[in-house]
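Only one chain is given next, in structure tokens, and it is the form predicted on its own.
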Amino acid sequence: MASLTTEINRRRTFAIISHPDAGKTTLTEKLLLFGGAIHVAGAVKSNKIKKTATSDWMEIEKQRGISVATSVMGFNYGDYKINILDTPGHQDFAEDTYRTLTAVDSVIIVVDVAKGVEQQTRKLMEVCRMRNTPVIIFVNKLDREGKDPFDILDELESELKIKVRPLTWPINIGARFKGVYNIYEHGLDLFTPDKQKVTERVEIKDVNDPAIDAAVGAADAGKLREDLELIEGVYPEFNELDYLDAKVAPVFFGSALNTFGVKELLDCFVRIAPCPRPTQAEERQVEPGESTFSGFVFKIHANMDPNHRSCIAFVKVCSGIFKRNANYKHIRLGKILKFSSPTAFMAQKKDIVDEAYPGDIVGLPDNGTFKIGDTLTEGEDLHFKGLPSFSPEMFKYIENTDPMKTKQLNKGIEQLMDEGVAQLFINQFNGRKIIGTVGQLQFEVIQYRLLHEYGAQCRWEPIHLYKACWIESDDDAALEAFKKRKHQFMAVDREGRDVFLADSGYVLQMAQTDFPKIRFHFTSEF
């Protein structure tokens, strides 16, 4: 049996984040390929061949080419454990990457050499910031016609705050590119576009070596020794310190598609990115190292399975070893509870695990026992924080189009609320079901879900609303003065809480001046 502090110290627990179409789930692929994990890459665009991605699996997901849920993956890459969580890249489910990035240790944002940095690229990023989470740069599709390098890396410094340093450089671009130059390991790697095989690899003892004269040609090779003096003078040392620190983004060039540098970002990512470390609860911080098992649900499913229409919780594992059938205390409720059949991710595909470490990512299956942000210990009181819902922009009312599916339809918002990727709100005046959601697609994927997760059949009917916000006071007469004046717009969430849904923001503005005493929160974390 491994101590405790091997199996932390082999663990990378990271992310991958991007803009949708940056080719953040292709590069997803081929790191499992790296990994053994899978054997072929799914094509995601091309028709012709019906695999899909391997880490998208939703049916929707399928159809659209796009993907919507954050998965799992975890796979073994010599002696490190690779844990990566995919998320999705298009905006109206920031929120579940957002609370994704609490339970991950480090980042990998994917940028496309063509469009640069992207607005929800510049998001994520202030999510990091904030966290201070270690971000490594994959600059993808040098295969494709792009912007200068140069160009990428000033664009990557303004846009995301943070310095950069490349590892790798490319020779030419587009139809002309011929290579990456590995700065990080002195190694030259020849472009052969095949999107199975690995490419060839040139062996150099130093940029001058004429080997490689003899692969790119003199003009290139002469244009690759000036880039890269220029590098030298321009950017500081790589120094590993720096990059765990937040200040320093490590940058490489390739393309995911023709698994092209990808491993040179595998390899040095192994490397230098952190281990698991210390998680901050509102008791005290907890460290990995810790011998009493702690995790926090991050994020729940519902039906991983749709033969079983079972929900998963996603637990974060932060300190000890999790052990099957072991007793452990669900704080919130106050019980103790424990699992036959906890299940590790590979995509879709999931086996029962005996035991997890710290930064391995668990599923528990769940009968509506858990919330987002729900913590697990052997017996302490500890609530892991930093895992707020946001919020929504977007309302809608949720009408049952089949009243002898009553049932199922409730059932099936109940579970898809539990995922934590739309709020349900309860209308005090008329009692009709208000959903709200950061973005439009999000309306389409429940009503997709509920009805062939559920057999439930919706319509959507609009409602205007600017934003809903949770309200308290101390002042219990100021409260009740105040939900008597604006009876029409008061809601209910799940919790049972109050929620004013404001019909513009100048309405929001006068409650706010006219109400002193009460708290407006536009988070759900208070």
Ligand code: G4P
The other form holds:
Amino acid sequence: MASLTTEINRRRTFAIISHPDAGKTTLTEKLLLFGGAIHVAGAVKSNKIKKTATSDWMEIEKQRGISVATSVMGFNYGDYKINILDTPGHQDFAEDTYRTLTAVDSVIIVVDVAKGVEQQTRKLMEVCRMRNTPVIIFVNKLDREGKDPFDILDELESELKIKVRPLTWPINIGARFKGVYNIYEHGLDLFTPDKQKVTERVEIKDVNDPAIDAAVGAADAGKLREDLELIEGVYPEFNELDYLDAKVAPVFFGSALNTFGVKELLDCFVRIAPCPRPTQAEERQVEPGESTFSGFVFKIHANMDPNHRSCIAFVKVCSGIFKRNANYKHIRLGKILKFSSPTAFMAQKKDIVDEAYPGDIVGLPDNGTFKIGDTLTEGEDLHFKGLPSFSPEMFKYIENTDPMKTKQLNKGIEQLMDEGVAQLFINQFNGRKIIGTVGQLQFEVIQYRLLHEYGAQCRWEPIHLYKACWIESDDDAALEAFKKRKHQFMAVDREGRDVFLADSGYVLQMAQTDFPKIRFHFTSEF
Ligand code: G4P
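Alongside the form predicted on its own that was just displayed, please also present the structure of the form predicted together with the named molecule.
Entire complex below, previous chain first.
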């Protein structure tokens, strides 16, 4: 089917990731401006959570609520259909970001030129590496003083553990910033600090063109030529296939706030970034071009308004064409479902959609039918892989404080876990329930939602844990011996898999040394 192939080839589904404050929201907004999806800067509501609000999570959820519409931003740019999947800036919602990364075909990483690679970026890059996701790096805020660009490149390589290749190069930085040289297309873009205006381009033949001297002065032109010579000497020529294999990350420099270097990034991005790629299911690899529809749920967004308790399940279309009112099989439930009001996300609006193609995200109204990782198909039993849970970082015992509401509490916990708010482990030693999260906020979210949505009350009790890791072994006796020795620290997850609760890094390390036949995993998929 030619039209399906055309639709697939023109789609680019990606996420922008960064440490908070590096400029993700600003860059997203500028990309939307180029796509004509918005018309003035400042139109994108930041889903960044203001630092002062960290203790008031209702406020945070309100801010997050705003972001449902901006969770996915689709727009057309030239012949391309672009889907930007937004990720929460707050690190307490990092798990959301990890899952969103399972639904994208590539990633743009934003790095602040003054701060370099920060912690959150490092963590997110690990997820990209696990999945072999191609990345492009945008070094932002060149209008401010920052690190030397060569130092930034070294830092990117060592901290993100990926080879880099600059495709644009800055002329000075901060107050003396004059623009960037486009190595990829041999052009010179002059910097005019202006939040609405786009780049001014000087047409040149190559790096020796005297037009460069005329535009930026002989001294800076000379320095640029030296830098470029060094780049050509040190970094191998850019190879698109290496980028697609996630072996090299092209680097762009610019200033998102000033809309500078953004168009260059976007133009190169649409050309080189991958269109929807095959998705691995347990049964087989699913090609986007297959004629039958398949997709999976990678995110469930709760509606915080207590009068509208339904959620939205975000489904990534993996193959075929999703059609409104068609019958699809919900594999886990073994049920046939039909969706009369699926939504697509164009610009910043959410609209009912009749069809969606691979790479697109469809929002389905959900009243507890979906769980993260659920698969929909036209009938074939497929289970998509690659939606692991990550070892949580914070743990608490959850205790029921109203014995009359035990059923409600259990149901609430089950459903919140289905949504992926946190992870549940049952301690095998004392039978108590442990909730694991990546941030303190989730505990407040859970307590509040259990009360308001399920009428159940809970209380948290401290448990001192360092990590929960999934364990397995080919040697049953060794596994049993381990479980016996660590019986106080053994738990099961919701699928009944063995989980070891290590109370310190040292204990974990000792366990790994003492039990060489046991494999310790930090994600639930191995
Ligand atoms: P985030 O989503 O990654 O958290 O970052 P965001 O885009 O919100 O940007 C963080 C701050 O950095 C914002 O300033 C933003 O205006 C600024 N910024 C983004 N890009 C550039 C750039 O190229 N140059 C400079 N100089 N600043 C940039 P803020 O004061 O925190 O917020 P606001 O009040 O300006 O919105």
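Here the rigid core means the biggest group of C-alpha atoms that line up within 1.5 Å when the two forms are laid on top of each other. On a predicted model such as this, the values are computed, not experimentally measured, just so you know. Numbering follows the first chain given and starts at 1.
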{"query": "Core-aligned C-alpha movement of N9 between the two forms, 2 Å or more", "finding": "no"}
{"query": "CA of P403, rigid core aligned, shift of 2 Å or more between the two forms", "finding": "yes"}
